[in-house]
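One chain is shown next in structure tokens, namely the form predicted on its own.
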Amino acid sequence: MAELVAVIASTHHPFYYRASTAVGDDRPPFADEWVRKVEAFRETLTKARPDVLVMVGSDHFHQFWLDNMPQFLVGKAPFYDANFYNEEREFGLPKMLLTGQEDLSAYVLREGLDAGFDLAFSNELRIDHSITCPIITLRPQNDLPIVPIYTNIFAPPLPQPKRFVQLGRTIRQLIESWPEDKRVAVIGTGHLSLELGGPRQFGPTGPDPQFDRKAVEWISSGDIEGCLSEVTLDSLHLPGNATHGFMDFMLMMGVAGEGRKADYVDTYDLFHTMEAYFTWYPNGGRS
């Protein structure tokens, strides 16, 4: 059977890339500083060994729109392409590709819908930063398969906050189920408190440090129940408009384990947002 490896969460700001390549006078002063934390942070993946990535991010409306929004879809392609122009101008980031494990894909959507997930799948599917900004920092080399599993925190009607938990421990399942010998880690990005377009977009901080204290806190220490008890799709307006993509991180919280408390924990300060990186070893690291 295959074995978990590690879980691993994380924001996905796409100006990373830009800003640890920058040279001289182009270089922002906080970039050093957040190279160091993301070299750090990209060590706890390569300690887990994964012969395997599946990564959990949201397509920004790049390949879905409201014509046809899966709430949750799995790729099942050979290869994927990345990034999107507009992310190459605005970010600066490169064009990409990653290879896909296709027998993975293949296990998750079938034995997925049979636990109860009507998923989506595409086999032309196109990645876009929430995927490729964790390799970027996390395995910049780029030379393991993936899975990608794609959420929507973007198109009203959204799934409810505990049905990305539920989800989040169907891939558990799923994954230690596989009947590969290969080392599989979980990758998945969102955000914290975020704003994008409204008033509170460019402050020196996230739009909402309490909510942000609070998040990190209950991934940290991984209490589903009491961040189940507060989160709300409702709720989730309040600390920042774009703010739904907290419910990535629920679904992370989902494949560690309810009471289970991250290994890894480091956050970031930036401007208009925090940058937060979580990792858990399900089996503590040793093998």
The other form holds:
Amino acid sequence: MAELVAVIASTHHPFYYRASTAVGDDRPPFADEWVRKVEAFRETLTKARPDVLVMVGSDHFHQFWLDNMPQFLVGKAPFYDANFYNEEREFGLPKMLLTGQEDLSAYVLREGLDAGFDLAFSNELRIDHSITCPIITLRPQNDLPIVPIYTNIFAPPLPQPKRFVQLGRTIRQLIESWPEDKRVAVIGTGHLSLELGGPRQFGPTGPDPQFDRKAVEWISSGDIEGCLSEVTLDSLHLPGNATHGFMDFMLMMGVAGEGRKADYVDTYDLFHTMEAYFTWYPNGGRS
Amino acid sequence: MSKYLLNKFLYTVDRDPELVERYREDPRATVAMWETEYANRILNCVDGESSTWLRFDDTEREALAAHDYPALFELGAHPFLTLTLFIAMFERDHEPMGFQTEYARRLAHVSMPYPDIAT
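With the form predicted on its own already on screen, would you show the form predicted in complex with the partner chain?
Let us now look at the entire complex, which starts with that chain.
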């Protein structure tokens, strides 16, 4: 059986790549500390020695459009090209090519459908920065096969928060029942409070530091019930108009498990939004 | 009113470098051209299978033709699409982050709840 060796939840900040590679006058003052934090976070994945990465993210109106919008979608392909023209233009992200773990994609689709999730699929998926950012931060050598899973946090009507948690629990069950002798890590990215295209965007901090503090507490303590009791599709408008990306953190809490404290927690208060990094070791971190 | 069609304009222009420049330089003509040639195209279908019913109302057409992003926000266009395209067009005219902060300032009058973006 496969073993779930690490569960990682992270923000995906598209400016990290540019900030971390800038030199001289172009290098922002917050870059060195950011790189230090990301490299420490990367070590939490490295030491789990994964063979396969299940990557949870969200397409930002790149391949998926309002004429055909999946709620939850699994990529099943041998390769995934990555990053789009507008991400290159705005964030300086490079074009990338990732390898797919196609047999695990097939397993997740078949077993996920049978477990009550009517998952959409794609056999030709170009992935965006919600998945490439954590590759850049956590596995820059890009040497592991992936299973991409996309959620709709972007184009209402959205699934309810509890559905994200349930999908996380199901993903964990599917990985742990996959009859292959592989070490699997799940990496999911989302946002804390975030505003894009509204009056609270690009402020000196994230739009709602109080929400961010609560969110970090929910995630790091594994308080799924507490989180679900306060977070609704309506309430997520209040901390910032792009805060529904927090539901991908809730999905990752579902993967990690109720009451399961994170083994590694770090945050970094940047302008515009707070960075947050969490790692759980389901087997206690033994190798 | 069609939030969907506003979003379709923003989405299809944003992903095409040539259309981004045309919309920056001559917004009124680009909106007119787009409504004639693009508005009814189903993105995953050939041209012979285009839709027949999509058009802007006057308010929507004018908001796009005037590069009026606060109006697009009020109309319920998806804020991420508007922001991304307008950064592509106008960030170059400002100091780093200058356009983004001006954008926020021009929306400062907006109060919660924001206009519904559901399509």
